[in-house]
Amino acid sequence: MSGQHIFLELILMPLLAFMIGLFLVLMMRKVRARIERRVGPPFLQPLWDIIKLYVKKMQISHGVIHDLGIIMLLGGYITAEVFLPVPGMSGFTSQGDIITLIYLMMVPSLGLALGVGQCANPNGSIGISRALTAMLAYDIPFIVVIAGACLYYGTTDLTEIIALQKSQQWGLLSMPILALAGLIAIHAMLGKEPFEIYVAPAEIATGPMVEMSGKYLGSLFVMQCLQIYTITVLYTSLFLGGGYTWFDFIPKLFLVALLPVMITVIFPRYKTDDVLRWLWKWPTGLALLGLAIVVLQG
């Protein structure tokens, strides 16, 4: 592969999934309007939240551990995006597979967790501690939905994945219960009711969002447009099919994206330990049911 396409991709990706990530965000806000009658932010609106808060003056830093925390919130989802295959742009996807991914994944919560923890702010303590109890929560049952996935299809490589699925069938048909487990735990990734836990607006004002401000709370908004991209992105390689062009491949994100949104609007939010009893229950006995139908299978 040539240096050219190497640095296309290394700014190209992240840029598109940033794009992206910032229209489906727009989307699930649209639907969750909708269900409720509302008219809904403007087409745009998202983009100049973004652009507001990064061109403010005045911003709140409480230390360099604070600023590192925001290097690596946006850096673990920056470096995941070029381990991602999409149409047209794979290159780097042979040099890190599935558990790179899952590594990179990880590094925005430590961040956020590290950023938060040096403002000494007890709702932001409070909702950054909520946050990796929710993520040690929903990463159980998503790592046996990965494991159960990757020894069904033999590798790791998620293009050896979406090559596999597109010679036989989507990994939604071949293990439909791993895929309902995936789906279950990308829902409590995305952070949305019932699983909203350490946002909580009315109970600990947004949590680790409260001590944020400018840059540092734009950077949270571009956080969320490549969290979701990721996530949709990552679901779709495994049970999707992946995608032979992006006019196939972008539905499919937002589909995987709207069902989440939908669930949110009839749901409250539950209790710290009513998130850890359910997703430990339920997509968890769900995701071990699937790896065993997959291991009898051989």
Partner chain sequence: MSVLDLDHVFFLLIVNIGIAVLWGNRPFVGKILTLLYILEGLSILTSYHVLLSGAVLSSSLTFTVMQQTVQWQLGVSGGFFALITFMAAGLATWFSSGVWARSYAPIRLLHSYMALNVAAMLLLLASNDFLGLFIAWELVSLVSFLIIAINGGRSAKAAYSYILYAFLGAMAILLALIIIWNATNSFSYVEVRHHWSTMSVNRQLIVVLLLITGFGIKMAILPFHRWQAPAYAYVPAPVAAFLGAISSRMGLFALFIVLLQVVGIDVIQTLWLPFEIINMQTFLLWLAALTLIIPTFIALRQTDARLLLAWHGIGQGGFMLLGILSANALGTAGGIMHVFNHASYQAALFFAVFSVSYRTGTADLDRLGGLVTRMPISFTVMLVGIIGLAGLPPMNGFVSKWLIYKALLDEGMPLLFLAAVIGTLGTILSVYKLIHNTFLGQLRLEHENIKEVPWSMSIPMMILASIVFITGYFPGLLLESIAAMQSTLGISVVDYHLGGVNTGKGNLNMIVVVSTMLMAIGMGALIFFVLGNPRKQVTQWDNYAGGHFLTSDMRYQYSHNFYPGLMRVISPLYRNTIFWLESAIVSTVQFMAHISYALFMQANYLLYLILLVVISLLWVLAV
Given for the second form:
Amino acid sequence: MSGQHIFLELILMPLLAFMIGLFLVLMMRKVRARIERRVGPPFLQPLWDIIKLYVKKMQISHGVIHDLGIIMLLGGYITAEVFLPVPGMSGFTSQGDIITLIYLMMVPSLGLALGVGQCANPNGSIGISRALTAMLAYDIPFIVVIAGACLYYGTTDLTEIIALQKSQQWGLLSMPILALAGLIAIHAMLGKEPFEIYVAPAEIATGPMVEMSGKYLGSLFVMQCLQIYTITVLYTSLFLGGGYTWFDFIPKLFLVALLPVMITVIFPRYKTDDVLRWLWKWPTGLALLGLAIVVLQG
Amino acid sequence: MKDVIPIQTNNTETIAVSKNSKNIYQQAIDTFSNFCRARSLFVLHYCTGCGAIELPPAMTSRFDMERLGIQPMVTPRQADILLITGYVSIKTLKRVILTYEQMQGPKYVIGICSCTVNGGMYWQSYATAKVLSEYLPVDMYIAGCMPRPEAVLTGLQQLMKKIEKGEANSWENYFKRYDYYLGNQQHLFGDTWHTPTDILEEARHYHLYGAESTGNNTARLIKYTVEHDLTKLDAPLREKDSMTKRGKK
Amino acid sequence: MSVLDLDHVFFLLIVNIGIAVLWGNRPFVGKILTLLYILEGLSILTSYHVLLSGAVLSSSLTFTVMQQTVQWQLGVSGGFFALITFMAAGLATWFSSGVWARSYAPIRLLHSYMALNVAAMLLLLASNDFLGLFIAWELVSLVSFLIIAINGGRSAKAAYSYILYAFLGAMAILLALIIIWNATNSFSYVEVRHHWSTMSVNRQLIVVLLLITGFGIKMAILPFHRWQAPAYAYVPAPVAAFLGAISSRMGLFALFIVLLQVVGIDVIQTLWLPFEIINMQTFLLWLAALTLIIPTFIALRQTDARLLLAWHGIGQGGFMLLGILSANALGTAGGIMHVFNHASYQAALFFAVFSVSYRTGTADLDRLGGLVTRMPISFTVMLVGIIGLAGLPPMNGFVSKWLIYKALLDEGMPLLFLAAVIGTLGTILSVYKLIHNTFLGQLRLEHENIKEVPWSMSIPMMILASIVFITGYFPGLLLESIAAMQSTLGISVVDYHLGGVNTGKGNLNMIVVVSTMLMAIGMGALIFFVLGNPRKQVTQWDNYAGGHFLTSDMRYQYSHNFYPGLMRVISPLYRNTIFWLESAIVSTVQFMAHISYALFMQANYLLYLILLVVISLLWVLAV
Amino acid sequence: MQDSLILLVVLPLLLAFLLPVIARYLGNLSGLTGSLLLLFNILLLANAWNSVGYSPKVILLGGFAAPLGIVFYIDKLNMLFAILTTIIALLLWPCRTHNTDVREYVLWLLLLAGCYGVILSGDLFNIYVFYELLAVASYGLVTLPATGASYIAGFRYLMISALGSAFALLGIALIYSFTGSVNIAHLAQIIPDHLHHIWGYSAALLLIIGFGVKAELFPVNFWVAEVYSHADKRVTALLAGVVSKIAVLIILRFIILLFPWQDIFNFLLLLGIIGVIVGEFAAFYAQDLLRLLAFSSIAQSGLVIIAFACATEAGIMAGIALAIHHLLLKPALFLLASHCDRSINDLAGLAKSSPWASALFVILALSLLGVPPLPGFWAKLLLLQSLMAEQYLLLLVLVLLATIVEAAYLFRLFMLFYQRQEMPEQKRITIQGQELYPVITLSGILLLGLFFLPLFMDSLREIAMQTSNIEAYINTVLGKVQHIGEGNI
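Okay, that is the form predicted on its own; can I get the form predicted in complex with the partner chain now?
Next comes the full complex, this chain leading.
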């Protein structure tokens, strides 16, 4: 692969991720509105929000680490995008496998946590405490799912996993229970109700975002786009055979994102304890069952 | 092309504030920015009075603010609009001002209900701040007791138009005419009134320092700060100090 | 290469001890000792290429007893650990050499004990047979006891409990040694390996368990983990860094040598615990996993930064063991690499924590906060350290953990992989608490005038932090020696390059990952700084508190009980079982002691005598 | 040449009777004569050591041949113990203490004569006689401080010891009534095969328990703690170091030559291990430094007994090594502790007032604990090896666990010594002067011996080989003549 080609992918992959992420966010808001019998936001609303936040005339920072956290957060997700294979582009996927990817996805969380910590707002700290707790909650079923999938495919290389699914069958069909557990895990990962303990606007004033304004909040919006994209692509690659072309890839992403959104609207919010208990009970149990089936099969 | 206005600070040093006259690119950017700002409004409801009850219908399925790009937000840091519904008592006003100062410009204030216009049915009350615009630069009043959601939405749409035209700049007045607003605030809260946000410093930073930014009232504030040597500890201690003093009275 | 290279190092160590003992109180001595440690490290490093080729550095020191020739030679594994030791000791001495040394009363003891520790450790690392290993092992235990007890008070108490555990371990090793001797009539590694199968399966099982117990106690594997955290937490900074970085890894080194070189992982795989319940390897792997998880979650509950780090040290030891026992080239490499990585970031973290407590006088996580504006260097070091400890890219902790994860997945051990990840998640939670409660959040009123620590303390920290980053960027630097180690031990060798490893089923190239991260962070910075208006920094009180006024005497810092929701769920799991067990044993011993003493001192001795004779005669009649 | 070794016994006895007379003329200098005597004894022994060589020798007293005559048996083991006894006695010789009573010298000399006699004697009755001599002398020595406590301790000692002697005598009587002989070599031919029944066992038990009193064998050692903590420290050192080891030596001879039965070995193993465990536990509880050392001494004797009870060459070697180690080390420890005869809690911060003494104490105690590479470790290693060779796995574990208890109380002690805590002026303890030179000599021997470890091990193995060679013993004593009568069995 030529250097030029790689460079192009380095720019293009995050950019595409951002754009698709914008539409995913839009879809989420739209679907939510429609379920609530509202019209919902205009087509470019997510973009307007981000631009508006970036062009705020006053930008309040709480210190260098506040800025650094935001930069880490953006940088972490931009890195993660390059390690996610999409149709036509595989970036650096062969240089870092799915384990690397999972841990790369934790870097933005750490960045956010640092930035929020520097804000010195107790609500923000509570939010981070809850976010990390939630991470402990949803990562356990998620890791079991990943382990099961990797065990089934016999590799941790995402491109190989996709290729295997193309030649055999989708992970969804061969490991339906793991796929279900994974879906619940990514629901929690997206931080949607009933798992949105760390945003909790009515309790802790949106937690980590409480002191975020202007482009800081804008960057968080960007992060949200990239996060949804990353998670859905990861799930698609693991269970839906990745994409042959962008035309079947993007619908898969939307489908993956759609399912949690459809469910989320009807829920209120769990307590932190309940999130932990629920996620450690049901999806983890399902995932372990799926893992057992994988182990017994192979 | 720059014209430099020398201004007087509390440290009696002269700093230069440049005022750019805009070229065409900047004008284009400004136009686009205003376009986006008008289409994405985050609202912080400061629901102190009865008018708050009219907001949920405006947000939910009947009227659906979100189709206009208006979303509720819960902290002043994230919000563009401060919606003040109903009467503002003096005690509440302190919080309103604090919240307003923590919002990021461009920021807009909408007073809903008659009470924010002239005190409404509380005009005789000793404990109510009657005219909100004496303490904060208010962009728009939506009168009525209470105004219906349609009125609220119409008001918001008018504000959006103003923003898109680039006319909703009254938030700059708070910096440019800080002395005036501070004076009114001091009139209500006493001479030791402080907030954590250093408005003069911000005005300097964002080049919003005007001729009326400082005056007798800000001098009083600065004097108090210097007297109590609270520069290092900043606003909070001053606030606490003032509160305890008032308690002694 | 001259044969006397190791003599040279030993000589330097003796000089080191001499200087420390004689002039330890002088202000300049710390610097000289640092130089000496560096010199020692360099003298090993200069002949390191020889070690990499599989040769050894031998010493002329030798003696023969019981037909066993005990001699000292440093192989590549020993050399690798020795380098870590010298790095830790050198930087720790440097850290302690400045203004801190002038205020610390027993500085001479500290220097001397440190030198003794290093010397004893080198003896251990260079030992070439079980006898030499055991002698060095006991020496290491004793000098560790000395250095742990240095502060008296709480640390002396911890040292006492340490030495008892250490003796338990030593006795277990001795028993194993005697059993081995009985079967093979030799102490040399080669001979023992050769005659290993002469032992019955039960004996093999007992020996392996005893060795694991003995060496494991030093690295505080479950259920012998209780001594370590208090022992490492209440000592002065350099000591804590040194102990946390390398001292407890001596156990790992010994286990590594014994299990992989002498016993052989293939033997362990074929051993079964009684009733064939569980394979020995699986048993040990789960022990390692528990050693990883339980101390990590105990660390999560700590409110003292030093204790928190010390508990994590135990947990990371479990990680290393997990890697080494996985019987996989990647896993072994990861386990050994984690020793180096852990040494670097753990020392950095201890230094950072002690810098804070040096300036503020406390390491209580409930009494700190917001120090980032006052101590930026310490903050940066701690940030690098916690990213390493948590095992996130781009720091070196990630690489070794990746290797271990990968090995566990490759070997088809998904549950152990899960356990490892749970350990990592727990680590992330608690290290964030560490950095948040120390450096982030609201700065306290009493810490307004705090300054950064002096250069003598911050330079070693920065060196460690850069080591953490560089070995994360170029893990091949370490993998080279690890591959050499694996080939000398005759186990499968990891396929490495400068940037990481190729497995064919998922690769890791840290050069690409880190470069991409740096570039992406650059892009992030570009987006952040170029777009939008310049930022304006505000004070920490300019903070949204629901419209309330924040005041300087009520600085809202969210620090105590940082994870309440999690704790409500998992606190019933903290049962202190081992604590109760330990107290039960202690009470039993005291009871027995009382009885024995009473037997001698109070009872009617003549009665016993007559009774004994009568009983003996009865017995005789029975015979 | 080796016949001159009779002088070892004769000269102290002679001097003991002459000394009151000498003292009348020489006054305080009379103590010196004892030292000179001991020096002479050392020369004598050193001279004899080479000539003993590979084959043991026998001295026929009065020219009568064994089994009828009285014999002194000399082999390397006996010589070694004699030499060590002499050296330690020389080091502990009380002539430097002020106002030493001449009676003390006499008692010391009697004690030494008893020791030599017990070591060298080749027949049961002589052993008994010298043993009694030794015992009587030690009663006197124990009560020398003339304090109430020392009298009580002495009385307790006397009671147990007397009972023990009675048992021993009973045992000898039994044996004599069955065999008509008291010569060990002769008995070694008869007893193992012909007395392998109830009376033989009874005799064995009575002898073991009888001599076990001095050997600090488990159930008959209740005098140890009291006597050691209240007697003069030099006497304590001698009793703990030398006398107990000599008694163990006798037991070793008995079980090797006379009663080589597995039941007896098991019995001794049992007593030994109980001794070790009870000793260590009691020491763990002891709040008084001297008692602590006394209990540790019991435990160490238990270890020696265990080693000997293995009754293999390796076991004997280990036992001798342990015995020599303890014999050199315990006197030093007791002397170091001589000024610290009170609650160990009062010793907090001792290292500050007497740094060298505490350092020495710690090193010696570590050797006691068996920390490598100190000499104690090698002795213990030998013991463990011999236990393992006999597959006494449980015993091994118990010994090792007891070591942990030992570590617990010793390290508690060390930590008290090095506590950073100022001692009150009036409580300050220093270890100095007279006690120091024997201590330094003894620890010097121990630590320097470390450099000759391989050499030492080899000679130990040789000694063990010689000791376990029953044939050689019998041949040496009885000559080539193998036609000894069957006695009256």
